[in-house]
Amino acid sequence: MAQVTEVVKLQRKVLAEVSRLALHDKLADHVEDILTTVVTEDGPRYRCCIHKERAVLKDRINVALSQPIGTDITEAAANALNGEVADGSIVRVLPEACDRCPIDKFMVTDACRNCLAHHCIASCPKKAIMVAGNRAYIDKMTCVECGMCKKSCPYGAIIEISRPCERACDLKAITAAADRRAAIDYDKCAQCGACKIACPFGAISDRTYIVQVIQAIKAKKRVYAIVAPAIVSQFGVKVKLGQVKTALIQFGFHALHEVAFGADIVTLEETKEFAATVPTDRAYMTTSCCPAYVEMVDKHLPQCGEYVSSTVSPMVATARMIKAEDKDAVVVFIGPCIAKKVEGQKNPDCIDYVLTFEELAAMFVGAGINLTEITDTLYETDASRHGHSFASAGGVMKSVIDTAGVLAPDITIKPHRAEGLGNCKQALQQIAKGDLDANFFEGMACVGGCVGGPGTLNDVRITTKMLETHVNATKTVMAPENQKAVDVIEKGGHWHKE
């Protein structure tokens, strides 16, 4: 999230009212007043008229009370009162908002000719391409987009132009329907969030739990915010975690724990994992802990499946690590990823809400709270380098190869990394057929790692350089050698998926 456009404020608006609301018992009566705070008579104007922003509003509120768009905002608001959470996916195209981009997907350019054959025309099966001005024109009322005009054009003087949402998607999981609203293949989706960051017009969203864990939060439960190792600079640059820690307290939660801590617990298993596993039962093993990479080995590549690691992640061996000391632990992951939401719904045992550091901001303004205000406090991390390096690209897979030279000094390890799904798609088919020398692969879904997650808040090129800077300046160097994960681990647990 490196552009703080009209669409992200707007968004980060929503999202501030309605956690505002919720904190001071409003938001069942006051929902509505969302629809004219946020959208005001004399503010700017993005539609046609104040009718279809408004349209647009309460579908943004919908998904961020987790709710089905279309339900009515005060049935929506109670209903995410009590705490209920629609069934269904997580990253959603907002129809109102869902511009139908009136892009002319294919274009005839000058290198047009004008021959006599004119393929173009011949080819097309709705005989939308006519020659106006000597040259070929495409009539866009009658064209179903086939793309035959540009397969058929022997001077190539017809091009393609795709939406911004179907660019951002190297899955392909994102078309456009027949009425020309974006529309998503959840077979092929892993709703890593490219495409909610490449619209223009915001309208494709992911569901909130914010009204949901301010509920648990309400009920005096004893609610854990596990924080993602990314969080470093997150909140600004001069912000630290002690001051992100007393500032949640204040907004009620238990405790924090971070996930970097269950990243060493990760590090330790997955290295020994791979020690016994690779060569002698599978010819190479890939990281786990990026839930979008997962997704998208399973939907895409399920022959390699087997390949990946069994380990599960830094967020649900932290969680299982709360869990099992408190079994009333209401644990809240907050990082910067949307894929981790899906993540969670699949591992209930342990997680019970999912929520980026761009939605935390927002609770953070619902309830008053200036971060830059708050003094700092002495704060200790726990984790080691190993585990705060799982933020950015190639960590994970440094800190397996240095594990290895301790635990298993005689293996050899021939690593690969990628970014981008695309990227990571293609090496794993290339490591599969052998034809990239790699035994050991990384995989990340964001480009830059989960510093670059869509659910950031600062440019992934600062908060890289400040994780750095924090991964140095951390006392404890290598996995093996915090004490304190070696003995969650020897006491036993559930750090493998079965």
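These numbers were taken from a predicted model, which means no experiment stands behind them. Numbering follows the first chain given and starts at 1. Rigid core (definition): largest C-alpha set, two forms, superposition within 1.5 Å. Compared with the form predicted in complex with the partner chain:
- With a cut-off of 2 Å and the rigid core superposed, Q215 has a Cα displacement that falls short of the cut-off between these two forms.
- Here G147 counts as shifted, since its C-alpha moves by at least 2 Å between these two forms after the core is aligned.
- Once the rigid core is overlaid between these two forms, G156 counts among the residues whose Cα shifts by 2 Å or more.
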The other form holds:
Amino acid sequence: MAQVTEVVKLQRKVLAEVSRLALHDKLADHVEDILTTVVTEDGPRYRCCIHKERAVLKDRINVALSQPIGTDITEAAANALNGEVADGSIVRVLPEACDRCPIDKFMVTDACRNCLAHHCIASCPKKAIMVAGNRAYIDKMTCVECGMCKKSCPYGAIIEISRPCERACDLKAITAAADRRAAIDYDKCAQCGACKIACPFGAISDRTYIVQVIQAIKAKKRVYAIVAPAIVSQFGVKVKLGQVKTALIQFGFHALHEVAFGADIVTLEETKEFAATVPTDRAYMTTSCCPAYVEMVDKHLPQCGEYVSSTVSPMVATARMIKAEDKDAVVVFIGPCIAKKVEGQKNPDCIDYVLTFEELAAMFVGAGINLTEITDTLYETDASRHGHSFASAGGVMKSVIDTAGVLAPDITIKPHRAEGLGNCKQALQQIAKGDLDANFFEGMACVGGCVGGPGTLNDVRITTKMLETHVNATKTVMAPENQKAVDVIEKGGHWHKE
Amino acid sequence: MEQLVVEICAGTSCYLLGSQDLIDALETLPPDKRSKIDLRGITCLKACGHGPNVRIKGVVLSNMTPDRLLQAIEDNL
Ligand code: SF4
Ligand code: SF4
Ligand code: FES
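Having seen the form predicted alone, please provide the structure of the form predicted in complex with the partner chain.
Next comes the full complex, this chain leading.
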């Protein structure tokens, strides 16, 4: 979750306004209004002038509409209203907003002796270094942040300071481009969204499908909301799932399903898969439910790919079950996750759109729906404690261990887990090399697990606690006791990647 | 001792704009100050869009930030 700074507020106001206009059939003609309603003449400002502020806003609107940055916003609105989604990555740098972060990446410190050799000056390909006031000086306007000077200085007098987004990215996928704006290397990026939360200027954002979902609802399609188990307390500690369900129906969704149910299916399938393949076919197995983690393995440790469980994620399991029952269903996953948007694109057979909790709340606001004013109707979950616990780090691991105790009591599980992509990468490398004695590894990209995801609205500590209470109050204890999940699996279906 | 009633709007609009941060800020107050405050949740203060909103002594304060809330409490205690 991002702390709700003024920039975060502004981003959320844009999402709420886009929703409001789309719901009232005004987006096509009035999208330009957002420029004046969200950024007012006398309102708070984060940029040099109102023109710059509005230029940034146009980038934001394009991303909110899932259109290429730089598209004229009226045209972008028309495309989004037609259900169009531009190709390309989900996490984007907004070029207007990334104002060449004022942090100077390379800085000359007092350790500079103004030596005669001037290795720094000789090494700089842009001639950006000169001597001023008895020490080297880097001209920020010419510097392209290549780092040659730092390497060349024998006294280590030039230090590197990284930007917040670069620091946040465990996979070193962000660097400064030649124009000193941040650039994401998509060959390395796992689209986890950590950089979005870290940038104080709101210059990194993720594409949203808000308008496309609203259009599907307006076209009277049966739009199913499938909600991730991290939903506990997302809309305020007092708001219950029964209220969220009523709100979704008022908004026009056809039904609500819990992804925790799909997580029960996954627990059962993943346990069976483990028992069948470890250690006979492979030395260890690692989880597949976190798409950013799977993407990290894919891009950074491809040699470990075959050790990733072939079981689909809880999102895909839930969606496949719905599509099997209703082939015209439009399935919208709603969760804490940005990487799920990418996983959704890769599973077009069952996932139509992905929204975050933040986006859903903005849509409710746009529709004038206030969750706290809705009477709670008791919502009976159809998932077990296992399914709900997937939202929190360690949950998948424990569910599989418990379930193995029932389904395959003879096998030996040596578990290990990690949170954060950097930690996951390191641990998996150690397991692969045999330096770490484990045969089952849970990887979660977000610290705390999905309750700490970038699309959440509540603090990870609060949600973790609330989830624990919720898990303990759930009647069905284990996935193998969830008869409905067992039945769904028996009916047949595709619970594994080909 | 009479407590100061602080009503923080927890309606969806205010919540989206950061009312949780305001509640968290109050919870970080030292116990002697915190005990002087009667924190109440409220569902809407009819100023949605300018949130998060707080009502202290009948006055609705809009666009609240944790810092400004703590200041307002200081001024009213
Ligand atoms: S891996 Fe995560 S933090 Fe790094 S660039 Fe991609 S989304 Fe941002
Ligand atoms: S931990 Fe959860 S929220 Fe974070 S990237 Fe993985 S699936 Fe998404
Ligand atoms: S939701 Fe807070 S004023 Fe309406």
